[in-house]
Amino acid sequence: MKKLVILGAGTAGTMILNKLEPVLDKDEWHITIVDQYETHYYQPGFLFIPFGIYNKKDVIKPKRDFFPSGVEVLFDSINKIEPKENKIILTNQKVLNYDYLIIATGCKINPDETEGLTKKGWYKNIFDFYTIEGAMGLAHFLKYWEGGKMVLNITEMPIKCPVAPLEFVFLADWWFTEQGIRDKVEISFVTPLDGAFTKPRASKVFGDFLSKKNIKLVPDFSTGSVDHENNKIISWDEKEVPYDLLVTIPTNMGDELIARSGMGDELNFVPTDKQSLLSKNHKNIFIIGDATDLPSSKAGSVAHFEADVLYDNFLSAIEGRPLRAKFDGHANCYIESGFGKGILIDFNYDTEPLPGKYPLPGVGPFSLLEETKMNHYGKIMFRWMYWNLLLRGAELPIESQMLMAGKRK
């Protein structure tokens, strides 16, 4: 019997499991999925927790709720992968052999990568919102905060969900207005990029939004250290930004098991063919989601589009056929802009976000690169779609390849 092992039961791993399990002959294939944590987090919801829109129970469910029957599930940590031997060694020394491996181990924040970040100010007046602990701690802090300098700082790229920092400051502008203290809060958006976003046209649009909302943009700031005694962040070229509240997006890195296995780059991301999603170094290993080193966004929509491509290419690989399905870097993101409105962007490797209508040309109902109430509703509806459709591998009426129909150049 052939063996497929999926490492990681987050968004990407769960989606590809649910797509492949129904079509692999159970007399020929044994599927195992491995993850060290039993709780599934709806990570886009972390953004809403500091502002009291969601609470903890809105963003967590047991991972077992989303696994099909007949799949071997192991909740255990992994020591390392030995790709030349086609085996995985768990921390309890159990060995898993595989014929094919799908790596979906994601990425996480590593605040210890920045000098001083996790010293005395950590979770006192320095918070992340990329973990449930950080989001809950920040919610408690904001409940009693009376104002001052709030700095959002992206330490370095790439990061999971590149639009989330923008959403945070847009929602903060709305929330402080609702609390009646917006005039007492100075908001700064401090980024290593040369603008508000990675793509030039969208960067200008978002930069204009920051200006309109009286949020100061500080570009080209490469964070070197945090001086928690004097409440300031310091760049490698010795620029300084003072804060009373620091909301940090620390260095994002792939799982440490990738480093232990000698399979990753300096940030523990796995070298991946940008179109086929096959490992650049091993012909029976595919990579999906945030674990890849692809020049695409690390976001749930990207994992969804990748899953469609990986599904086709996996079936081709096991049948000895060429891998013809190609991932084009497609991403689309709903961006909360505050006050019950949102923005939508749709782009890929080669095409930056453009204005237009989505998903139906000329009809929408969503507007691209524009602020509308409908885009806000799309963001809110996404949580239901995530739990009930996306994780379960359901087919959606959205192409994995980005379409130009409905877009205006």
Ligand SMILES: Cc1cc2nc3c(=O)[nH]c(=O)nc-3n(C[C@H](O)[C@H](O)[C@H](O)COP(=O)(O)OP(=O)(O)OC[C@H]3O[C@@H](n4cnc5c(N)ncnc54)[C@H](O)[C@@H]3O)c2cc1C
The other form holds:
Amino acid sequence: MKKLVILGAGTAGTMILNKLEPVLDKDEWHITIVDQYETHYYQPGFLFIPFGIYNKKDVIKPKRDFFPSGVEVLFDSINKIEPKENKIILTNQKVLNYDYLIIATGCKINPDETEGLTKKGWYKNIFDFYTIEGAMGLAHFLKYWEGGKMVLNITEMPIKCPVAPLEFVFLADWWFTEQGIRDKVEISFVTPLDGAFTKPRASKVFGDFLSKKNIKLVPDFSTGSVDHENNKIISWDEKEVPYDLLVTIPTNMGDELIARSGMGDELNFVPTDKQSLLSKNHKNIFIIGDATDLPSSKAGSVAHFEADVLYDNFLSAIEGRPLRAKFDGHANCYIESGFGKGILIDFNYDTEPLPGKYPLPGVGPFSLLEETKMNHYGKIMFRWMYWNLLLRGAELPIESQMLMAGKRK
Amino acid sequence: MATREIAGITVEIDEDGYMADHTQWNIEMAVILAKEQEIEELTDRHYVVIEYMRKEFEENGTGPSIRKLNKQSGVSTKELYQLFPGGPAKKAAFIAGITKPHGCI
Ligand SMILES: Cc1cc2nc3c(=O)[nH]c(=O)nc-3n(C[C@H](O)[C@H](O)[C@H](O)COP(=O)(O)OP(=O)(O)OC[C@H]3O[C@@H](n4cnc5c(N)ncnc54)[C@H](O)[C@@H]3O)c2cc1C
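The form predicted in complex with the ligand, contrasted with the form predicted alone above:
All chains and molecules follow, beginning with the one already shown.
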């Protein structure tokens, strides 16, 4: 029997498992998937929790619901990979051997990387919304808050779902308006980037949205530390921004298991060939989702497009054929902009987000780089698509390669 | 590709205004490029960073992130910001004659 091991049963690991399992011969392949937690979190839903739109039960399901039968499932924490020996060591000392390995261990926030962040203010007037605990804590805080300075701070790039911080301030603007206290809240968006987003056209569009919504943009701010006694964030070059409520996006990093295995870069992301998704250092290891070091966005939609490529290349690899499928960096993100509207962006390694219609050129129903009600429904529908299609590895009615048709230069 | 003159030599530059061919670079150019970034004088510490940037670029085809710079060049993040106020990774790359680091998406 040949052995395929998948590490991580989040979005990407579950998806690739469901794609490969039906086509790998049961008499030839033994498949194992490992994760430390039994609960699957729909992370895109975390954004809505602080505003009471979703609660915890809207974003969780048991992981088991998404595994095909006949697959070995291990709920254990992974200690490390020994790539030269083709083996994995779990925290409980159990050893797994593999012929092929797929790493899908994602990334997570590391607030301890920033001095002062997790001290006195942590979960008192400092919250993240990238974890269920943070999102729930923030929901509770906001219920009783009477206003003041709210600062959204991106500590350093890259982060997963790079549009989520923008969505957060857009939604906050709407929510405080609904609560009748918008005039008592000063919202700032503090980022290490030189504008509202990473790519020029979209950065301009989002920048205009920020000013229209009276949200202050503070660019070029690389967070060095948090002065939790005096409630201010301080940049490495000693600029200061005071806050009453700090909503932080802490440093995002791959899991420590990657560091323990000696397989990561300085942020524990695994060096990955940006087209084939094969490890740069090992011929029998693929990487998918947020765990890669690719210069693409870290998002569920990206993992979905990657899964199509990895599927083809995995089947080629096990038959000794050349890896012909190429990932183009395709990302497709619905951005909640508040007041029941949304913006959609579609881009890849080489093409920045452009205006136009999607997925049908000229028709839509979604509009690119524009704010519409339909785009908001797209975002709301995404949760249904996620649980019912995406995780189960089903085909979506969209291409994995980005298309220029329907886009305006 | 666009060109410009630095220290009497015509060099190619990319769309961001960074030198497109790092092999055309020399120390005299660094001094001029530094002034354009409002760094009046390059100290030994600046050169530690510049050398590391060039080595990293030759090995990996891109400049390092600040985090990597800090970890491997032995210059702390705080000092990096003092040496290259505003944006160490971008400014040091500009002065070191390599292309703009495409670290973030
Ligand atoms: C607030 C927020 C909003 C978002 N919004 C969107 C959106 O609108 N659209 C979109 O497409 N994407 C969005 N995303 C991003 C999306 O959720 C992620 O990109 C996606 O989940 C990545 O999948 P993954 O499988 O790579 O990682 P994950 O889904 O995080 O899975 C990684 C898995 O590996 C396991 N693991 C890690 N280390 C170990 C270990 N040592 N031992 C055992 N198990 C381990 C973890 O338990 C986890 O289950 C959002 C994310 C956040 C936080």
